[in-house]
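The chain below stands alone, shown as structure tokens; this is the form predicted alone.
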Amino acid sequence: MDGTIGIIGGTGPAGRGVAIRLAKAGYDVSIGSRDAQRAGEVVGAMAVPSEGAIRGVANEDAAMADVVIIATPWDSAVATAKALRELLAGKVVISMVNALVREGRELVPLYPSRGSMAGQLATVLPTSRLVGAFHHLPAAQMEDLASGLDADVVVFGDDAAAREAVAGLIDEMPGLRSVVAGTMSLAGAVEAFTAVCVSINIRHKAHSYVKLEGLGN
């Protein structure tokens, strides 16, 4: 994929992974927040690898990057989506957003009205072409390019060309394979996994991830 990555709400843990291996695959990411200087400063502690660029901006900056990844917290992702829409129109935006409550010592999934968050972006998001992807990726692992990752990412959306494309990107992200498993439809499911896969590691105080065998190469 050609051009410029721009993830919204990306200076937590999961943002910072994702940039992270984007860079090494040559990207120019830029991190976005809602305080540019706070952006700033998490990219400025940043290990970033020498093959791309990441620069911290705010949300508005990240959103005119050519592909746009939504990875603000569940609670403010309609929200934030919906004020960005006319930078977002006509553009490939990723959503890697889990509705999720911690109770006690596991992670519970929540179902918005439209049965995902994909779903919500979707209907404020209505002229981009929205896809899903990065939910199972355990942050700390993503973030250190010398953990040994070697994890699939689960890709769903309507717009076949789109998730093909973000398929392909992830492709060239370094211990990442993509797996394309079908439509908007299975959003729900793939994001509820999720808290499985957080629980688990939760529980077993590990760092475990998705790869599923059998598919070849």
Contents of the next structure:
Number of protein chains: 2
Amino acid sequence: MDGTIGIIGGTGPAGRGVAIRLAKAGYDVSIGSRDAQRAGEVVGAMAVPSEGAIRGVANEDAAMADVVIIATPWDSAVATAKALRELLAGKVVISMVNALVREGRELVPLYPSRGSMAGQLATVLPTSRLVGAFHHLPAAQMEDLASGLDADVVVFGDDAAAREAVAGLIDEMPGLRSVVAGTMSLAGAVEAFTAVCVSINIRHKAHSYVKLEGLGN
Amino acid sequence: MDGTIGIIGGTGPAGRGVAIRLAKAGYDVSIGSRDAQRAGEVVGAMAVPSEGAIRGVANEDAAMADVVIIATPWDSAVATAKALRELLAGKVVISMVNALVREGRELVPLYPSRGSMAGQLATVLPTSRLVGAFHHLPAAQMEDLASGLDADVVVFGDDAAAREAVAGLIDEMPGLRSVVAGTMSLAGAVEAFTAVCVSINIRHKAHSYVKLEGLGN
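Now that we've seen the form predicted alone, could you pull up the form predicted together with another copy of the chain?
Starting with the chain above, the whole complex follows.
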């Protein structure tokens, strides 16, 4: 894929892991935060692969990239995206947001009123080309390029060309394989399964991830 | 595990696949149907492993087994279970029911009013020890013991001892590994992900299945 990539709300472990593997694939990545200085500090502490570059910026600057990933906490995703909607108009926007809450030893899914966080985001980004991806990945393994990660990334969205572009981007990232599942009708199911993955890892003290065996590629 | 196993609504591909791998593990399995004669015909056409036995019976007879699996279509599961609730009282009951509907090329999840089909069943089986399992498996590969299947089965439920018993049973079945996820709070997420698995297989013309890499056993 051509172009730059911005990650809104990207200073957390999940955003950082995606940034590192995008940089390893040769991309210029902007990690955005509400606080640009904090984003700079976070990036300064990261081991950035020499194939690409990672900068810490304000969310507004991250939203100026060619492709934009939304990686905020679930409860600020809609407000953050809404404020940036003009910058995101017409672009491929990737939601990796999950609405999860901790209950004892488990993370359990919340069910957003429109069925999924991607569905919530679609309402405030009506002209963006929204795709869901990067939901089930173990953050620490994503950040560590030597972790041996070999994970599948389930991709969904209603814009087939955007979905395929995101799948191609994922396939450039080391340790990841894209698996296109289908439309936004599957968004809630993909997002909620993240709660199952995290709960399994808490319970089994593991860093497991989803692999779909038998896809034949 | 000691005891016999009954599969209510077990004449479909999903029920037959579970029955065959239970029989291979040495169990006596009763496949139930509303129509005992039909169940007998279905079982007569199956390649039953010599390690165990499979009989075709009425659902009422399947419900008399020591452990009972509910494998009916989602829209008859609650009514069927409710009618058998006295036979199922106090027993380990495994729900493998998913509420899915076809939309074009996809299967999409329905969201039952109590969050999951296991949750619906719990309301009509209040004294049963309800466990969820066997949701994401490819039916044809389950039925074919030579398919090379090596799948993970996500297990959930509120009764920890029942959950562990079901996990142990799954680990006896060739080609399957149990992965305990947690409580009934995860039921909807596990069930709905079945729609993602089936949709991926339709789209990619595959028979893929979930494997959780990195669990370390």
